[in-house]
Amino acid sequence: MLDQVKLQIYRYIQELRDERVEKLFVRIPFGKMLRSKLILQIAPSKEAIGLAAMVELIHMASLLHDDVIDEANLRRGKPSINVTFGNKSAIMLGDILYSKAFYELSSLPAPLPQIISNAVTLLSLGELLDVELARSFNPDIDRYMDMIYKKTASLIEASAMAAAQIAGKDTRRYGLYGKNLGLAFQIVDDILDITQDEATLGKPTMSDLKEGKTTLPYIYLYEALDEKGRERLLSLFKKELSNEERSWLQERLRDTKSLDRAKQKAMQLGQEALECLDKEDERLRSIMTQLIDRTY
């Protein structure tokens, strides 16, 4: 059914009747389509296909804006739109995708538009908080968790809630599953930024710290280091790392078990999510397990 979601997305783009938009849009690589998989698993129906396509447009729009803010050169291993066509084109394409998604959402029955649009507001607030936190090293776990909930997990949570609404299921339980799925997804992403190579990630290793993102492994590392170690860690924030500095970080992250703690946090969130599900929801259990155990 994911192919049907992609076809619906292309239909939405073609309805805009603008060759420039089509030219830009085909340069955006599709990702894992986690939100669509979640929606279709909870509510396998024609209505869910349309909803998934709208959510994917919103997600793509947010990534276009995110790449401009982060000055990113790559997106999923390919040159980002902002690098190839400029920041203005990336921002405007993002605005167009947002607008088209909201236009289509407006045709859905309540409370579906409200569920999704509220998540987009949270997503934008999360992006703003991410920008604020990037000004200096953030050792506060609560602020980090608030940011990743708003920026990443809120739309995944809303996707699960909206799908449950379509299927006549408990929106609260499925919303909690989606929220924890999103939180775990982001934490695993933050771990992979440290542990995987550029070829696997589609972006440079340890790019988060250079971009001013104090992710959970670095917060745990900060807590575990002595004063001298903390001073060195802070000196590497938003810096182009040398091989020696990268090796120092990776060794300390391993020795202090900061990476292990972050993985355990993701697993804890995953377990809490699975406790919300009925025993027959094996596919949703599989989605969570695969997400936590993934290597890319």
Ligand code: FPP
Second form
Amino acid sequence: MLDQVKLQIYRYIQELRDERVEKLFVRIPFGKMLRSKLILQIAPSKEAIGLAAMVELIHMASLLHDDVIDEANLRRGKPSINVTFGNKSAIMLGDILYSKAFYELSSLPAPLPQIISNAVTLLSLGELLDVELARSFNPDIDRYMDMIYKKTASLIEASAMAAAQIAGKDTRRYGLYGKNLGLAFQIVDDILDITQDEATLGKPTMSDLKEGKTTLPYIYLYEALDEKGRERLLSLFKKELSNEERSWLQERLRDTKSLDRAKQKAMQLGQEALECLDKEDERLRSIMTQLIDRTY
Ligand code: FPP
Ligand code: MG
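Now that the form predicted on its own has been shown, please provide the structure of the form predicted in complex with farnesyl diphosphate.
Starting with the chain above, the whole complex follows.
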């Protein structure tokens, strides 16, 4: 069914009748399509395929803008659109995908457009918060959790809620599942940034700290270090790391169990997500466990 979502996305793109957009669009590789998997699992229906295609377009648009903001060179292992075609084209392609998705969304019955558009506002507020938090090292867990809820979990929560609405299921329960799954997903992503190599990640390893992102493992590390260690950690914030500095960070993150603590937090959120589900939702359980145990 994911193939049908991809087909629907291509149909939406073709409806724009613009060769330049088609040329740019084919350079964006599809990702894991987590949001579509979730939507189709909760509501296996034709209506859900359209919804999933709209959500994927919104997600792609947000990543196009995010790569401009983060000055990223790689996305999913391929040169990002901002690098190949420049920032201006990347921003405009993002706007085109985003507004096409909203045009389609506006013909769905209430409250689906409201559920999704509310999440896009949160998504944008989350990105703004991410940009502002990147100004200095952020040791505050609550601000980090608020930021990842908005930036990542909100659209996953909204996808699950909207699918539940289509399927006549409990939107509150499925929304909570999506929210916890989204939070766990982002924390696992933050851990993988530290533990995986560039070939696996499709982007340089340990790029978060260099981009000014104080992710959960670094917040736990800050808590665990003594005065001198903290000073060294702060001195590496937003810096191009040498091999020696990289190894120092990797070792400290391991021996203070900061990575383990972050993994435990992701697992705890995963557990909370599963508690929202009925026993028969086996596939949704496996989406969660695959997501926690993934290596990329
Ligand atoms: C990736 O974060 C970024 C997001 C999940 C959201 C970005 C949202 C916006 C740019 C708001 C604009 C929205 C629209 C619809 C135009 P990351 O940088 O931590 O992850 P990465 O490592 O995958 O880049
Ligand atoms: Mg980014």
